[in-house]
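The data below hold one chain only, encoded as structure tokens and taken in the form predicted alone.
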Amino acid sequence: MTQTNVIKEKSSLLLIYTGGTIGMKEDPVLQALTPFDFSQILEEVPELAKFACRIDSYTFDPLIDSSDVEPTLWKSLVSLIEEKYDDYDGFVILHGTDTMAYSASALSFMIEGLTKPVIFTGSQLPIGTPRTDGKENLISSVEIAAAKDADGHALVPEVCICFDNLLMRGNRTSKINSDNFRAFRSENLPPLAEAGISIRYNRQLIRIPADWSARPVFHKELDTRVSILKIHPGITPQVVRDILCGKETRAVIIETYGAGNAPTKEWFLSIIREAAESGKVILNVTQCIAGSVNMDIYATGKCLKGCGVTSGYDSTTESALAKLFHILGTNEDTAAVKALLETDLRGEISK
């Protein structure tokens, strides 16, 4: 890792609050947690005033609980960033933790050719409580979003999640803990940066745009006809058939064991084959927190591959879902969809 932390004077950031724990503060009258006004963010986090940048805020109305996040929010976020892209040097999105990895994954695919940071963050405790992790997460996110190299280019022109002193690629990250400050992990890719006494950047892992002057392409076409089937002992033929062969389903993510293994019973493989032959896309991702799918190692994996299943390699389920939404939204041809699934589009898989 290399230590680089240059903040361009008078750079500007847009702080976007969608909802979530981080934006809550105890109302002294109501004795309850209520959202605070982010236009007064410097009163809550005065440390932000020390950065040489302007911070504007935008708050969604109504606020959205993380559990209620839908693709419509992603489209709204992409539209907002597209509208404000030329006015700011970076974007910090405050978001509830439960679906943050899904949203970060989605925006990574929906914004093609990104040249500025889009950093998601949040907290496990409200920013108004004494032991909150929200202030540190927000301060680190702002510092990283404003950081530039000697040429004035963003140090991290990616969609990321910044949490508990780690900056992680958004489409490589999953929430793994519901009651610990270290709520997120990126098990198949090291952090892009670590915030200690100084912020140290893992520069060789950060994706750099081919053309810094080119404007990104903002995609808003999503096809959400995707289901997820988690393989488990005792799974029944009816459950498998209902998910894989549903009329309204265009693609299915199968969460398999280990390196991509699943039952080899004939009824199971027969349904897989039937679904694939009907034109459905079937993507294989592992249930394991770390590791990759390799359908060439074991006989079970080879059976799935022979039935027409596509490898998700070391993709997270959140990333696989977002990638399918994006690819299906822009492609009608099944062969083209499968080819793109096996292509590393935004640093989401290792091949």
Ligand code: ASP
Contents of the next structure:
Amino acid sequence: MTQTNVIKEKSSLLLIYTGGTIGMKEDPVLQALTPFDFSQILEEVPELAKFACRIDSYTFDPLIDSSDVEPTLWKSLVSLIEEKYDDYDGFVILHGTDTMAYSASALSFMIEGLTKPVIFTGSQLPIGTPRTDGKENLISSVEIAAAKDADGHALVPEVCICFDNLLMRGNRTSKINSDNFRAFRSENLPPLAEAGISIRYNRQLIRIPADWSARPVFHKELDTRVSILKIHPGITPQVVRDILCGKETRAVIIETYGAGNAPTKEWFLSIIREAAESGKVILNVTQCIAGSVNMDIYATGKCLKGCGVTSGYDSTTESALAKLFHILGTNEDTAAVKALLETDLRGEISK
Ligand code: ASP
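For comparison with the form predicted alone, please write out the form predicted in complex with ligand ASP.
To see the whole picture, the full complex is given below, headed by that same chain.
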């Protein structure tokens, strides 16, 4: 990992590069995309010099395509932010788009009581290409991460994704497009800010810490013994049993239809019951890109509830997974895990 000082002035940001398309540029010799040296970021994005802030950069080694992201990277990011927390006013994380929603969700749970912005961004086109979206995304992220109110508090003390002029709560966001600049959506929560001629903040949605002077709690314990079952017509008992009753599995996210509905066939419900009775946590999230699970509307939902399934409300799958990793990492007791799943911890669900 390397650290470079880029601009020295008033407020201060740490730009953390983990990999992904945004930090690539065409190497004329190799004729291939290669990561560029962040000590030269001002050459690539001279607009950054116009901000009244100091931007230091930190580059992970090795840089990775975000398809290779593992919880170890999240722990390294949390440790880095913890170590540098008092030295900076905000953090901008450059990350591949493919798993950005997972990483942003994870950090939102791993840092409790955040008082400074942690903004993830990336791009669909490398920063060194003429039509890149990387510059806009980076410049907006820097401006938002440095923004403060009249009392000197951060305007957005949250883990967010900033992409294509929208600032979205990280744990509400999903990647929805692989080749359009509008790659992310937050269907169940309006954006926290929109960048147009000026940046308009949706201040009544932005979460404010209970105590600005308290240091956040940095959680690094994660239990990843979680699997995901997407319900579909034709699903077989063997497949459902393999996923739900695996010995190593502590929790299963079931992606159900509509408002949280699943087959009512007896074989299906009896496997769910067996898994729940053996102490596994089963969390219901919808396959729909918007809307919420409500297991009280239809008989099928009621059956699941009766079998011991917990509602994920309007959670994204990415956020549900990250929340489970975090909660299971700190709780052995199934009842406590279920109670925390039902609780809105970081603005990830609306009840
Ligand atoms: N595969 C790349 C990654 O997620 C795509 C990107 O950066 O947008 O790292």
